[in-house]
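Take a look at this single chain, the form predicted on its own, given in structure tokens.
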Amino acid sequence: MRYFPLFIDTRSASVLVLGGGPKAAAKLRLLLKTEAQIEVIAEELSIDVTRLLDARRLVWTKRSAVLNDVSDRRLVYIATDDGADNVKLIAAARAAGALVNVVDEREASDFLTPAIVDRDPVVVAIGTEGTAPSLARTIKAQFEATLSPRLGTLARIAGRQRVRRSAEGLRRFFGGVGERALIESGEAEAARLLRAFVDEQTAPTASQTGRVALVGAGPGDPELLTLKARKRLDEADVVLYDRLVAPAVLDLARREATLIEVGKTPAGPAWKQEDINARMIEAARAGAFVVRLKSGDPLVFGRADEEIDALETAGIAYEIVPGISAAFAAAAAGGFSLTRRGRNRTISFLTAHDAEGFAEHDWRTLARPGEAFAIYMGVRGARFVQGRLLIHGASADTPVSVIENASRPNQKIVAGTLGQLPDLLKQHRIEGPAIIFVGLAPRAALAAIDDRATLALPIGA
């Protein structure tokens, strides 16, 4: 580590900025961000330099600079070409007792500006020592995204409390639950929530945190996640999970969760939905944090319904984090629009099971042409759903996509016409998860159906 970092005080600080164009603009950006005196010198202001002059504690003195203007100054920032005369500024500048920047010149600096994720008086600095740039910069970019923007007034409020002991529930109070008490009731809740953890050195009672997110796992590419569901995940006490969410997604919960695995398999094993509701109602009763998490998005064919009744029959509170669904992800990797001008202005979700069976539809409207749909679960049933449309006038020409694992390393895409659809399934060992669309090709396969032929497309064509 050849650059220490460190935090300066700057309440009543003097600093100046030499020159006023981007190089200086983009400096005094941060820097008003801090409590410092600044000083402009510069013959010319650019535009976003001038933009800035309406802050009280930045001023231009328009002229060149002079070595005195170096004196009494805790930071001087150069963002001029002048050459020797720059030379001459930072000599002045260290012989005064500041610290100097050159920007764009790392060996000429004394210091570094790091990039800065600011949630005052929370601060994240991220610094590469001027080796790469566009990299702090794509670290602050996953910062921003991650940390809460009322990060800053959490920990106002327990500097106010002045609360320096680490606890568990410190932990949780950070993790999220002090959060949801300042949007839900404000900075005075959450103070007291905080004092109550601090004073129990353990979590509140149940009656104040027990509750359950039903939160969407998406496809299974864990990037495609929602923030709020990662951060729901890092939260929770309790993860009650599908068979279907992919360990890379389960790898997110934090290490002290407790992982439930609550599936169901076709023809095979199964968890009852009476059971998965109990198990969540018991474990928020408990004072959990309870995590529901259901492959793709919890309300498409996830019987969410049937879990918000059970929660608020037995009054836990409860909230939806939404997920990218199968079919999203899989007409992402197939390439195709699900709807488009001339070709198809609806699109269906379809399933092909319900609680009886194989699932019935209004199969005569599904068998027109210009129709398009996606199946859900639809691999066994296949054969069934060929039958009904051909039954009903669909055209065995008409394209299908198969895309099975989508988003995932083993994605697998295959294309064909109705007509083929069961043996495509054979042929390609398709087992599932799988969405099935009719009335959809990939568009690497729209030649290849023309002439009737079967395409196997691999991941990302």
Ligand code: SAH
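The term rigid core refers to the most C-alpha atoms you can superpose between the two forms while keeping them within 1.5 Å. Just so it is clear, the model here is predicted, and its values are computed rather than measured. Residue numbers count along the first chain shown, from 1. First, how it differs from the form predicted together with the ligand.
- Superposition on the rigid core between the two forms places the CA atom of residue 91 2 Å or more away from its counterpart.
- Once both forms are fitted on their core, a CA shift of 2 Å or more is seen for residue 82 between the two forms.
- Once both forms are fitted on their rigid core, the CA atom of residue 72 lies 2 Å or more apart between the two forms.
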The other form holds:
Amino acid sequence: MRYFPLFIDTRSASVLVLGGGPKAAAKLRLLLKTEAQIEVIAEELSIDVTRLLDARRLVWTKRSAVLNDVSDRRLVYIATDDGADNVKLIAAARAAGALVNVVDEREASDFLTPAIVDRDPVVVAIGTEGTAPSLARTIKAQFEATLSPRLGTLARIAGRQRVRRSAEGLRRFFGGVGERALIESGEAEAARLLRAFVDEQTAPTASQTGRVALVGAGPGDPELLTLKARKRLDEADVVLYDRLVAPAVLDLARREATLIEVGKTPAGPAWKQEDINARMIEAARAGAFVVRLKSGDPLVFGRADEEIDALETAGIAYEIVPGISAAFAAAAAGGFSLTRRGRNRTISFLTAHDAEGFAEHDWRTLARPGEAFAIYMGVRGARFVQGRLLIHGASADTPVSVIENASRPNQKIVAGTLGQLPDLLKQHRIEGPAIIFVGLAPRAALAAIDDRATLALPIGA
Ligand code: SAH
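Rather than the form predicted on its own that you just supplied, could I have the structure of the form predicted together with the ligand?
After this comes the whole thing, all chains and molecules, with the earlier chain placed first.
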């Protein structure tokens, strides 16, 4: 590490910027976030810099710089086009105790200006020692996306209370609970909550009793989680998850969280729905923040209503965080749209199977030409679905595509016709989880570009 990061106090500090062009504008925008008094010395200003002059702490001296200008400055930015030629000015500034930055001239500078993620008073400074400014921008974008816009307010609340001990209280507060209180009840309530966390003597309040989030874990690829789902995982005390939730997603749960699988294996040993409800309520009553993590979207074939009813009956607060349902990830994998003018204006999601066994549908409607639908839990019921559709007049040539493990490293795409469906699954050893689309064919070109995909084209194609 050649450059050591540090934070310089700018209260009542004076900063000098030489030059009035685009280089100066970029630095001034950052400097105006500080409390420094800023002077720009330049013969003329670009429109960008002129606009910044509205700020009270910024003054413009219209002339070229002289050696005296650099005395009593904490920072000097040389943002003229011939920056490094200002040898005497740079030497004079250093001699007067200032740190000098010659914009875009690393070797002539005493310090570099980092990329900044500003959640004042929380500031993330990112530097690459000049090697890769675009990398710094990428990292900045990542932080911008993950750090709450309210982080600064939360930090100020904690700062005012001078909370230093209670690492656990602070962790919970910053882990999402504080932000929720801030959004729902305002700053005073958030501050009160933090005091309550820190001071165990305080009686539990509504915001401290447990609550439940029904969270969509998406189809498997952790990058397909919503930011909110990530946050909830980060705050969880208990995670009750379905069998289909990908391990890569579970890895994102808070390290101290208790993870409990409450899976229902098709035709295998399974948790009963009442037991899941009971477990969820028991944990929340004990004060835990429970994340009920369901694959895909929690409201698609997830028996969410039964869990919501149970929570309401028990008087436990809950929220629902949507997720990307398997059919959406499967369509993305297959490279086709779920609806298309002139082909299908509607799309149905159906299950081949439910708690009672094979599921009946309006087969006559589904068998009509131009119908398109996504079948969830369809692998074991494929022969049943095929039989029902053919009996009701569907063409055996209707395209089908099967996407197994959509968005996961072992994703497989198989295409064929309705007439071939059960054999296709057998031949390609599709065991699920898989989405079977009827009436939709994957893009043939996909096989060539995605070596994870196996694409079996319809016979004779
Ligand atoms: N709530 C989930 C669906 C749960 S039902 C959602 O919105 O996606 C379980 C069924 O979802 C599986 O039988 C399978 O049909 C489908 N499924 C879940 N994850 C999948 C994946 N990664 N790829 C393909 N299908 C998947």
